[in-house]
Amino acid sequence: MTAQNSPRLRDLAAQHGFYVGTAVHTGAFTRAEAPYCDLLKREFNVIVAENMMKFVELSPAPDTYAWNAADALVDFAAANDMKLRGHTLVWHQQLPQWVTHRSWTPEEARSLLERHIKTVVGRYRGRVWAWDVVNEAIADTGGYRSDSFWYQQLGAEYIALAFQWAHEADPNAILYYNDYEAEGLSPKSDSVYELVRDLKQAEVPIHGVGWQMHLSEGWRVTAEHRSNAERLRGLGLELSMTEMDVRLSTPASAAQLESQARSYGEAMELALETCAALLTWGFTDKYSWIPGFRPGYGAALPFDADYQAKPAYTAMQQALLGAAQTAPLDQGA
């Protein structure tokens, strides 16, 4: 399949004053792997930075920011009409040894974070639409991630200065706190509307909520996901799937294909309903996270390794039109 001359994402979703968009892959993308730029143009009008924009890749050393591949992504999302999404802010991964491998009183903590963050919100002032300012700090059972750096370092206390200091630096950003497996309801959930909850009755500068959507194969909308969507935009917050893939046990037959499309089907329904944007997380399978972290999955994204169409971009695509799932899918059902 092919979608070279069906209707593109991108024009879709702006009937809708939605956004769809993607991660981008640093190496295809600093490459200018020609079919990757071309799909990645053609189909998406809002990107984010798989990786270019964590604290270990911006700052690899003590006092010392590499821009290049940041600064061509901000280029790239400007000249081809695109919304941009910066991630992320505060995360306890992906951090630099000059950072985790030394002591810091709680004040050399807080500085250096203040420091990092007005640093990289404020070269892109202006350039980026939103940022996922705090990335998972909620843990697996609901509560503070206790194991992370900053929460070590400084208490809770680093969520809402994060926010403070981000929108200092950029008054006119939306500001997102995402993680994982909370978009249904569960002890995590809950935990992260208390937690954002709290910041807006403290009059803290949040604005959105990300679900990053790492699904597995099966998974369907519930009543669930639309009723804690219903209590987030509730406190007056934004809503997005800031990074949908549907990983498949691999080789997938076509019967997990069709289940996939299924998921991505329902994902954008959903997203048309209650959120801003919905982005995958990597739009082809040559270059996805999935089969390097769990061994015997893959195929999570709608493009395939030779950047075919799958059932899950018709299914996208079908979502947008506002038309019912075709035939194929209803079969699965």
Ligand code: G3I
Second form
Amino acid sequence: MTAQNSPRLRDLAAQHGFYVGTAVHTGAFTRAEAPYCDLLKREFNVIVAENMMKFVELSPAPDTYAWNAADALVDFAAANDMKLRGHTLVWHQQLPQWVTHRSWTPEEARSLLERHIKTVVGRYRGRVWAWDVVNEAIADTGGYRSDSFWYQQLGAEYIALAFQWAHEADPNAILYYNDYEAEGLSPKSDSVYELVRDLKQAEVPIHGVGWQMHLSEGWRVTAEHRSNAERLRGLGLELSMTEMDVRLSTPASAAQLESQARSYGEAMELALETCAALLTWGFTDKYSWIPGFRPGYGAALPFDADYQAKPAYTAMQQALLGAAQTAPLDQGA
Ligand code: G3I
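Could you drop in the structure for the form predicted together with the named molecule? We only have the form predicted alone so far.
And the full complex, kicking off with our chain again.
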């Protein structure tokens, strides 16, 4: 926990018209775990479903939608004055077998994707602030990800189509392209830049780029991040840090936690200068994807498994407080 009189991240962020948030764990949320939900409401003014809004979770069988968990999250965000990010409409992972384990004609695949996007975005029209329309379409070495079901079925045009369909279903939603390890300057981030540049030039309704920020110990902001942010924003696009965590080898030492705090503090400072929002991918080490996917690593989030604030939380708070002292408060907040 944090001291009762400690300023909350969401209150500090609101002073700048900024949004700080986190991904919501399906189990903890649907079980309504009190310490989890209480901290979620107290600290964050934007949330996103870690898994509840993915294709496989929403549509586990043909012509079948399971809305309960996602509906509850949408209602929770509204009830707690939170913005909601939608994650994610088009991804190469977490697709149901009824989609991937049969052959489709291009026309059938196109119709399937259009129907999914318009069904989901249409259901939450006006209630989702920003959608991760397309997630991770660029390969780690640059160029299109060729192991994407959608790329294999439709070629690269699936990307522009997805944005167009999402826009038709909710003209007011902010539409993002979201990816990982494309925050600095690299062949991958060059491909992301070229992709969104070409979409903008073709007048495809894309509005933002998400930097996932899945980071390792020792990460620091560099001039490359600032250059990449500048060129993306130069296209008229919004930026957000969408899935931040800083994995540590475990068990983590005090020195590692201090280094992690510096990563979070520097990221928050950069986000306040360049982004609309900073979200972490979970907020407590009790519920993080990392230990299961990266054995030997964890302790990646701002609160420990007992919901105690870590130095990373304090660093985020200090960055927000520092911004409060250097920039005029947003009178509209
Ligand atoms: O829901 C099923 C459950 O029915 C089944 O019993 C259980 C055991 O097989 O699996 C459950 O699904 C798991 C799902 O998380 C929900 O818990 C999947 O196996 C598991 O692979 C899935 O992991 C998610 C991962 O994406 C999939 O690649 C993580 O929770 C989630 O944090 C992670 O999030 C992604 C973002 O969406 C995109 N950016 C990268 C980020 C980290 O990989």
